[in-house]
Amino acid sequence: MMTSRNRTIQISAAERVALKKRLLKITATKKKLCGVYNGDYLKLIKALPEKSIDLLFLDPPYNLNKNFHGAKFAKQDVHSYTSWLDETLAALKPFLRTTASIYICGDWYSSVSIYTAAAKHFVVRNRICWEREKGRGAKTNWKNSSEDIWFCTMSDSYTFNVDSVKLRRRVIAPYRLTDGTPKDWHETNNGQFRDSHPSNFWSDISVPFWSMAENTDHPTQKSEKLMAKLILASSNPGDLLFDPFAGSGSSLVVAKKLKRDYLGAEINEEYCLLAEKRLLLAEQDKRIQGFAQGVFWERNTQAEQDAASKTKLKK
């Protein structure tokens, strides 16, 4: 249920016993899974293959204190959080294939212990670094508004789709060839654009707000643009995607758009059923904003993505 002013998912009492019948269960079989399961990912992945996930998504909670709808994570000394991230990605490691890539996410204070835990067992490749935008302020210090996603694979051979995850800028000064045609850029009634290679700085993320369809109550929510461009470079139509701290399920979410198998671990029951709901909304509706025409787009420009959907680009 939406309100005109806060579109937060909410799930109904009605929706709350269909949605609890979707989830999981696990077998003495070690078949194809997918879709949500409320538990310890350890106890989900003896249900899995090993060498059968084809992107690994980590979201796990940050070396901060922090209330997840009632289960409480307490910061620990790094030497501490380094272990026990380094226990996480060992329990993984066997289930990845060698083709596999990861993704880790932290912020700055825990960065340092994933870096080191990573580095034991996968090749460390880049740090994103993408502006969360919100952030309280601070008279002491430097506001925190960014955060860090590693990039991670199993080996030198591994997926990476360039050309999927380009990022469409506006052009202020734009260069011309000698006949006057553009270069390296788009010119179309609404402005002008270039489609740029990625880099490891995304300024054009939005945390998910009370406004867009995508919102949760989860605190650390990630949103599906941001998913998108992981799961886009980094797998292909078919692959195994695999979150074991799936939260409210934004990589589920998105890869189930983007056509990608989904496995994900949840302990928090809320959490799972928001999964489940969201789920079932993206079988409706495919639409992941701030992507469309098959590039990202930087903030403030549905305008442009809304006129570009309707014309052509003239290169």
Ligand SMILES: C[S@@+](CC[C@H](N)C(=O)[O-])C[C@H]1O[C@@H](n2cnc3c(N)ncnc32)[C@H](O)[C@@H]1O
Given for the second form:
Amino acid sequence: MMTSRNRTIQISAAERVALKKRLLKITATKKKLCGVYNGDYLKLIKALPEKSIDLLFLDPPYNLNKNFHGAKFAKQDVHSYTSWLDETLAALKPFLRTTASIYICGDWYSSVSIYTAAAKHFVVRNRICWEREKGRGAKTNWKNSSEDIWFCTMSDSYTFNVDSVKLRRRVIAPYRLTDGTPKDWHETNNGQFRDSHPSNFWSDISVPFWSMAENTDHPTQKSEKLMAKLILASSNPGDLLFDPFAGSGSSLVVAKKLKRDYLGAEINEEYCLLAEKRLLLAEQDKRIQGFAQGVFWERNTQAEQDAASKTKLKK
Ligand SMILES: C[S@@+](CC[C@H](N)C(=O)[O-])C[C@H]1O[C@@H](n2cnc3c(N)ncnc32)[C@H](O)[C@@H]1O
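Alternative state: the form predicted in complex with the named molecule, after the form predicted alone:
Now the complete complex, all chains and molecules, led by this one.
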């Protein structure tokens, strides 16, 4: 019989003491910084060398009313949010390498500001539309169930590992060549699949939920699968990822699993401790849900992923 289990990550009183000790302290030494800093990102960057970040992941409070564990962020007019974002990007820019990539998250309303502010500082290359699915239904409007992730770079010289972020999908109409061999797809014991080029429309990722091992109580946690796509595409092992609004540490945890260096700031202590706990768990378990055999899998393919990890592709 199937049983459902809430796997949301919790912190015990004893763990709290130990996790607090792991938080990053800013010292005057020139030692390489790595880990989670509990405080304003503006304080942390003062300790960073200029031109040291390879990948900047920005998941700031969106331009809407939100309560982050007591810290309330209020919706502003578009002009004010654009100015705030502009100042944030200006503060971070000196710390980016000339080859760095930058991703900035937002909903449709924040997006108006993101493009305007980002275009002042960076080369804006794309806008990924993520079909988040979960969202509150509205009686007089369309349900808000998508988010945008803007892709920018510092220059025309940047990393993009397209082969690391292919999406494995079921083949609906399996076309064969005249000799009978599959055209651009694989026959497996579990069905027919194609590894397709990653597009700027992401429909294969859900928000973390109660039965997922990565789930926490952070209200806007990004999934590890989403982070893995960005990190694999836009960095190489050993590169430094910086996340100034780290929340529950999703970007840092995935960077660690994928052997990148990582540094994050988070103003709320509770979220910092969750991030620390997840970083500890990542030492034992490097799996990323939805990413297996070097490819990302479309939704609802867990059975095929499990089977594929036991059997090799026939072709
Ligand atoms: C959208 S959430 C990030 C969620 C994160 N990506 C995750 O997967 O959990 C934004 C976070 O920024 C934090 N924050 C807001 N202002 C900050 C600041 N000036 N410095 C550091 N953290 C800040 C908030 O407490 C909140 O947790």
